[in-house]
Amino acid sequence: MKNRLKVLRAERDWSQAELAGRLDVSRQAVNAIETGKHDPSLPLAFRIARLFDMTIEDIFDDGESA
């Protein structure tokens, strides 16, 4: 699943470790989500969206058009 997580993190000048701390996950989990190797759980997707004050759909793209 494509996502804007790396761009959003870079805009705030946060490291992967900083973002991981804010989300209560490992740095490796952040890396796996950013690179598309892992999709976040629904609760984690909600935490990410809340942290960036965006909707899940604004951050993640499942490739299907509405």
Given for the second form:
Number of protein chains: 2
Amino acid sequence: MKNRLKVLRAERDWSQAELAGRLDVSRQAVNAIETGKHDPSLPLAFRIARLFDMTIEDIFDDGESA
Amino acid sequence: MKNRLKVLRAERDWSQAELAGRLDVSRQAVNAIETGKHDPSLPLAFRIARLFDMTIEDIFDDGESA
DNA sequence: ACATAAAGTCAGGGTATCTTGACATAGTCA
DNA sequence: TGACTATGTCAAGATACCCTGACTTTATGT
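Alternative state: the form predicted together with another copy of the chain, after the form predicted alone:
Let us now look at the entire complex, which starts with that chain.
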């Protein structure tokens, strides 16, 4: 699952640690999501979307070709 | 995390087993999500949303009061 | 009563998503 | 050089998500 986390974070000039703090998860969890090591849980995806005031679909891409 | 899966399924007159087949998961997984035992993974949430032609936010409710 | 379908639940097991703590690398700056 | 920040990574462990298989309960219909 691809995502735009790194770009959204860069736009706000936040470190991974700062984003992690705002999401109430560990810095490693943010890093793992950004580097594609795993997908966030659905509750975490909701927190991410709300933090950036976007929909989950705006931020995450499950390969919605068709 | 609350969800409208049971209602959406009822509107289409699908059994849990039939919905599970369409989502390519086990019947127990569908039952567990409907009965609130656990949330779907993000990839499964995307499959659910696409199946019903809705957004994840339309189907799942993370307590978005404010 | 009997058969069938649907829904709910449990056990046991596998993999994914998180945690804390530690360490390496690269970049910036006094 | 030395201190600091940011990022990436690893290990070990807790818990969540999903699996198969089995079983019970409830409802429907013959």
